[in-house]
Each structure stands twice: as C-alpha cells, then as structure tokens.
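Single chain ahead, written as structure tokens, the form predicted on its own.
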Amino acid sequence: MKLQVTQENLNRALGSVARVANSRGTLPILANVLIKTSNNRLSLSATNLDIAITHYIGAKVKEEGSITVPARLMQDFINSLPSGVIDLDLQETKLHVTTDKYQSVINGIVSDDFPVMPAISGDKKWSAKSGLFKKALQQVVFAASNDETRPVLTGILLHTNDGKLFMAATDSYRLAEKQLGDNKQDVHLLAPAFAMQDLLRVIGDDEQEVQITHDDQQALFKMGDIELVTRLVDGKYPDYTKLIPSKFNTKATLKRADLINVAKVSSLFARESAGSVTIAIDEKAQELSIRSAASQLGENTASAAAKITGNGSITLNSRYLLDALNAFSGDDITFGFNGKLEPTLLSDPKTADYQHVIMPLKS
C-alpha cells in the first residue's frame, strides 16, 4: 500500500472511528483501525463487534493495500502532524508514515484477521434529512436506561404509526418521543443507545440524507463518506403510548426560561433528597412554585408567573425535569398533570412533534 493523503483529511476520519476501538476487549486487532484502499479512496473502519464505523476518504493511491494499527497511537500521532500532504507506505506489516519534518513507522496486524460485521440483508431501506434526525436523538437518547437487565429499555425505537415515524427511549422513569415526519413504509427497529451516542458524533446539522437499511438483527446508517453499522436489540419494546397522558387536570404555561431558571436553584437544596422538588400550581395566583428542602443545607421556594388551569402540587426528580426542559427548544412550555402519582407531561404549545413525560416520586 502506497498512497499520499492531506492531514485534514486523515485527522477527520480517524476522529469519526477511533473511539469505537475497544483496547480492553479479549481481541487485540479491535484495539486498531483498519486502513484500506479502495476504488481511489482510502477508508478507515474500526469496530467493538457491536458497532463498526468507516469513513472514506480521497486519497492518491499508487499501490493498493491494507493493514491495521493501533487506533489511539494513530488518531494522536496525526492529530499532532501540521496540516499537509502525509505519506502512507505499507512495507510488510509497518507503516511508513512520512512528512516534510516527520518520519515515523508504527508497527501493524494485518488485515486478514480484523472481524467484519455480517452484510445486512433485509432490504428495508428509508432515509431522513440529518439535520432533523440528529435533533430528534439528541431530544430522546438521553432517556434511554443504562440499566443491562433491562435491556429492551437500552434503546432507541425507531417505529412508524399512521404514515408517521416516531423515534422514542424511556428508562421506565422518563420518556421521551419526537414524531420526524411523514414516512409510508413499515419501521420498527430497537438500536441501542450507546451506538445511537456514536451516531450523534458523525451526523451533521445540514440537509444532506441519513439513509437507513436494516434486518432483524442488524441496521446501517450511511451520511456521505460515514457509515456506522450496530446490531439491534433483541426483544419486544412495551407499549409506551399508554403512559401518555392526553388530559389533565391541572396545566400550567411558561417561559420555558423561566421554568429552568426555578428548577436549577431548586435543585441545589434537593441533593440532599437524591434530587427531589416538589411543584405546585396556583390558579387563584397565576403562579408555578417548585420548593426543595434539605435538613443540613436549607429549603428554598421559586416561582414564576404562569398561564394555569386547576390547582395541585406533584413530586419530580429535578435533573430528570432539567434534562426535560433542555431537549425543548421552543420559548414556551406546557406542563401537565392529573394527581401526584400520575405521570407529568412536558409539551411545546406550539408544536405536538416532541413530548415528555416524567414519572413523579412518591411524597
């Protein structure tokens, strides 16, 4: 393998798939990246056996080839190179890595070993705008449990209902779901979390297209030069629609600003009690009141001014209604409830694309 590539270029790839390396798997070659030519094209692929990501990249391939080396070394050893025309050359299994003022050689596995995840072979393929498909799992990933004896809630549901694709996670506390649009083929796939987070990394804000194959067991995410390939989770998702609430007693509208802005002084005096507050609604005083109290720090009450039908009080987890409240994007906010051991719903008033519910704690 004999090749010239830019260090931008390198830098950018090996970003996109160093961290899926695993240097603590029983496996050495998973600890390395793959380097390969192809059709002119250099591409850089590393996996853990549950996710594999490649990126290509234009290169000037004068010999064709391939090798794998440790994936750390190779990202902050390039990563640390001046921006520039870099040198490949494969002698053996040791990589000749040359520019002007550097010359290096970093020892290599071939390539003959490195596991390749099985082709997809189910044929449903779809696609959505990246731009609104990263939003949408930056909106619900967080939702997810980390909890492995549940693993059905570890991760993303990708579902269409009535001609519309949902995207939803909940760790059995929370819930998150955000509709992306019109979408007339039949979805339904489970893809973890963890590999929806390595998603996250290599998607971009623009218009350019996600495309989407998947099987039973396998799904494949390909945006221009990447593509990250994850096994899907095994199991049958519960029916989370029932948990939605769509009347309530009691509702309050707000400057989504000024909601934060009580609940993060609120949960400063709530650590003591693993982060619980308690929030009321006033109709007669137009008014939303979150009070914490703690036995060795204090207690503290905030309002803010509120547009309210009804009057109660209910009991949340403050960093699960902040992490509600920061996947909002909107100026205003809806929060509902029908007693304190019914489910909470956060909802944008102007728009029913994104919606969250909360269970509360018992008080």
Second form
Number of protein chains: 2
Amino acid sequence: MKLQVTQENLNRALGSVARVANSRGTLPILANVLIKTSNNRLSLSATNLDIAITHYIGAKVKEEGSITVPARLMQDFINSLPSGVIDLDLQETKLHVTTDKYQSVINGIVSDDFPVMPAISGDKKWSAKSGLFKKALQQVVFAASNDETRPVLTGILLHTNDGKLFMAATDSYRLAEKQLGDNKQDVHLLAPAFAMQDLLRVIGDDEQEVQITHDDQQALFKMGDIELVTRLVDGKYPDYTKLIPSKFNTKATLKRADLINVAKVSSLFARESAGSVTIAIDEKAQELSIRSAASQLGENTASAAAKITGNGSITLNSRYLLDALNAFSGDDITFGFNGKLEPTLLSDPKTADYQHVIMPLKS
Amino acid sequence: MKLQVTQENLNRALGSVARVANSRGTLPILANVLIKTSNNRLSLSATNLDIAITHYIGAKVKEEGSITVPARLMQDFINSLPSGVIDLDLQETKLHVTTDKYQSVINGIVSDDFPVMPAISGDKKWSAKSGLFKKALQQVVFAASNDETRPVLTGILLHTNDGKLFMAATDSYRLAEKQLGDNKQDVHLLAPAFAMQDLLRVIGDDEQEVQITHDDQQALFKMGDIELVTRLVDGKYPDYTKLIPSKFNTKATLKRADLINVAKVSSLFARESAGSVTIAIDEKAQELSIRSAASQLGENTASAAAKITGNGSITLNSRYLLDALNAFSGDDITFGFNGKLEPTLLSDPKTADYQHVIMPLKS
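Alright, leaving the form predicted on its own aside, put up the form predicted in complex with a further copy of the same chain.
Following is the full complex, with the preceding chain placed first.
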C-alpha cells in the first residue's frame, strides 16, 4: 500500500471511526483501525463487534493494500500534524507516515484478522433527511435504558404507523416519542441506543439523506461517505402508545426556560432524596411551583407564572424533568397530569410531533 | 442576622471561597462556608485548616450575625438564581434565602465552632503587582513536587537576593525560577504549592497590589476584597541556584511554537517509555529533531529549523519539556545543554527573567 492523502481528510475520517475501537477488549485487533485502499479512495473502519463504522475519503493511491494500526495513536498523531499532504507507505506490517518535517513508523497488524460485519440480506430500504433524523435521535435516545437485564428497553424503536415514521425510547420510568413524517416503507426495527449515540456523532444536521437498509439481524445507516452498521436488538417492544395520556385534569402552560430554572434550583435541594421534587399547580394563583422534598441540607420552593386549568400536585424525579425539558426546543411547554400516580405528559403547545412521558414517584 | 445582598456579589464571593471547603473531611463544619456581617459588609470564609480564604462584599445589613452553611449547596443554589436582590434571614440555625420567586431554608451550623487561623505576628510586610505575581506563579507552580516525603519541595520559594525578588519551585527533576523585580523588604518564605494554586484562582491579572504579610508560621495575601491565609512549609530549601547552568556547549534557538509541535507529536510515541524522547541538535543542518524512543506502537522523528551552535543529543521527559515550553510566552526559545547527563536550560532569548531547568533521563 502506497498513497498520498491530506491531513484534513485523514483526520476527519479518524475522528469518525476511531472512537469505536476499544483498547480494553480481549481482541487486540479491535483497538486498531483498518486502513484500506479501494480504487482511488481510502476507507477507514473500526468495529467493536456490535457496531462498525467506515469512512471513505479521497486519496492518491499508488499501490493498493490494507493494514490495521492502533486507532488512538493514529488519531492523536494525525491530529497533531500540520495540514497538508501525508505519505502513507506500507512495508510489511509497518506503516510509514511521512510529511515534510515528520517521519513515523507505526507498527500494524495484518488486516486479514480484522472482523467484518456480515452482509445485510433483503431489500428493506428507506431514507430520511439527516438533520431531522439527528434531531429526533437527540430527543429520544437518552430515554432508553442502560439496564441489560431488559434488553428491549436498551433499544430505540423505529416504526411506522398509518404511513408515518416514529422513533421511541423508554426505560419504563420515562418515555420519549418523536414523529418523523411520512414513510412509504413499512418499518419496524429496534436499534441499540449505544449505536445510535455513535450515529449521532457522525450524522450531519443538514438536508442530506440518511439511507437505512436492514434485515432481521442488522441495520446499515449510510450518510454521504460514512457507513454505520449495527446489530439489532432482539425481542418484542412493549406497546408504549398505551402509556401516553391524552386527556388531563390538570394542565399548565408556561415558558420552558422558566420551568427549567425552577427545576434546576429545586434539584439542588433534592440530592439526598434521589432527585425527588413535588410540582404543585394552582389554578387560582395561575402559578406552578416546585418544592424540594425537605432534606438534611434544607428545603426550597420555587415558582413560575403559568396558564393553568385544574389543581393538583405530583412528585417527579428532577433529573428526568430536566432531561425532558432540555429535549424540547420551543419557547413554551405544556405540563399535564391526571392524578398523583398517573403518568405526566410534557408537550409543546405549538407542535405535536414530540411527546415526553414521565412516571411519577410515590410521595 | 438579616440582610440584603445582590446575587452577583454573593455568587462572586462564593466562587472565591467555596472551593476550599471540603465535604470529605472528618470535621463536618469544614464543608461549610462562614457567612458573617461586619458593619455594612458581609464576609464569606472557608478553610481546610491549611489555608483560609475570606471574601468581603457589600450588603445592606439590618441585623448583625453569623452562620455557617453547606458550601457546595449554597454555591450551586446562589449560582442558579437570577441576578437581583436576595434576602438572607437567619432564624436560629436556619438561613432563609428569599427572592421574588424562590424561598429556601438552608440548615446551618452555628459559627462558634468554625476554625479560625491564628493571627499573624511581626511586621514583615511587602507588596507586588497582582498581574505580575499571578504570571510568575503560573510559570513556577507546576514545577513543585507533590511528594509529601520531601515537604520542602512541595513549596514555592519566595526570596530576595541583592534587592530583587525571586520565585522558584523544583521537584528535583525540573526547576523553574522567575525574577519579579525590586523588593525593599528582605524576604524568605516557603508557601505550599496547593495554597498558591488557590491563590491563582482568586488573584486578578490587573495592576492592583497584592499585599503580603508573614511570620514564621503563616502568610497572608491580601488582594482587594479577598484575603488568603496559608500556613508555611517548614524546612530549609536547597540552594537551587547552583543547578542552573550558565554556559553551554550545545545551544539551539527556534520558534517556540515549532518546538511545542514536534514535542507534542513525539510524546504520542513515548507513552510506553514513560515520556522519554531524545532531542538531537545538528549544527551543520541547523536543525533540531526529536526522536521518540522506539516502542511497541512504532517510532517517530520530527524536526524543526533552528539557529544552532554545537552538536549533541539529550534524553528528556516529553511532558516536562511541554510543561516548560508552555510556561514561556515569547515567540522564540533557547535550548542549551552541556552533555547527556547535565541539566538542560530553557530560556527566552529576549528576556532573562524566567529560567527553566530540566534534568536529563539516562538514555
């Protein structure tokens, strides 16, 4: 392998893929990034066996070839080089990296042992605007569970209903659902939340297309020069739509920034009570107030003006409340519930495409 | 105690002092900040028994008094409040903190048990411009040792010589010395590096004065509304000036940014060899090059153009080299040494007020 590539391109590609490589695993080659020529392009790939990312960049290829080199060293090294042309020259398993002022030799491992994700069979193929897809992922991915004892809840569900595409995640304490608009393909796939975190790192927020191809085992997300393959989560996702309330006895609409502020201050006093805060809605005063459960440190009550129908109070985890509020982008937020033990719904009074449910705590 | 204070002032004072409070200690009151009225001012203090910081702010005092409250909660809480007037009202040991929209009660501990640093006796008193003092501290403090088995090396030495004030630190592997200019008082004091780190947080980089008063046990640094008291390090500081070479067989002068770049890249390949890199100076080529000791990962040679007299090579710890280079601010750097086992000196060819010595590694 012998080629020329710009520092800018190589650095960008390493930035996309290197983070997937893991030096703490049992298989040393998984700490490496695969560098491979194909025609006049160079592909860089890394995998952790659950997901694989490949980034294609332009290069002036003089001799075809491939090698794997330590991902972290290669990324830090290329990142430190000045911009300009870099020569890569493979001699046996040693990759010579040369610029004007720098000469390095990086010891590689032959690429034959680099694990390849199996090919995707079938023809399930659809696409979405990457900016929209990214925003939707950001709004739901944090609501997925980390708990491997219920694997289905560690996934993000992508599914169609009545010709509309939805993305949803829940850890059983909270639930986020985003509607992404029309989709002709019938879709139902459960992608691991950690893979979607990696997708978020590499997906653009522009008008480009993200193309999704999948079978029962795997999904491929293709965005411009970057491809991400992930295995899918096995199992039946719960029918979460039943959990989303649609009518409310008590409802408050207020500035989202105001609610974030009072929730933040209240959460400081809720550290000893695992984040538990009580939200009270007062129709007569047209005021929403949050009270932190009294603790050793002290107690706090904070209030904000709101447009209110009904009275009532409900106890929530303040971190879940803040996570949810930060997932919205509108100026106003509507907060509705029916009773102390019923799920709370947060929504944007202007658009109905994102809904966020938080289960109450016992108080 | 009953008073009004602005959120801005209270927040600023908590920002200065709260970090000194420590909730992991054995004495619960050390996790607290002391809030105390004095005339029409409010003082906030925190201590860890080694150092104490006090910040005075203006306040509208209606009733004198004092209380200690949890530092971290108080800081996070006040920091989250909107700017404007805050009412503080002490009822028994409960501090009521009230604004327009927020009502809090913070549980305090009576201030009688709050430890006070002993008063400073004697009349050793001098001053320096705080901007100059801060810059000097930044240039030397990182060279002090963390190793408590040789306590004197954990200190920063402030001393006068021939009417000039010097600041110096060494961990025996490297040494930094800064000359601060004329000082009429005869000074010799050894301040703990950790206390100087705290001083760096609160000292301004302006033309204001920092006033230093000290006896054998303690020093007081007074800057505007902030006072820092620290105990001093006991023991005799080594005569470090003997370690600073003044003549060189081999000497290179080059752009500091160039040397930082090649040192940075080389350090990536030196991770397995504890940072060891070899600097070679070639008079004929007028080039300085750094070679990373070959490792499992690979090896690197990087070079930069330099004005050179003499030939030679020396092995250094790349982290020490980078620390030193980053402590200078001039465009150029001069790098001189005499032999493989002799100390290296880094200096600015334009000004002689800062010198940095690095001891070589055996290679």
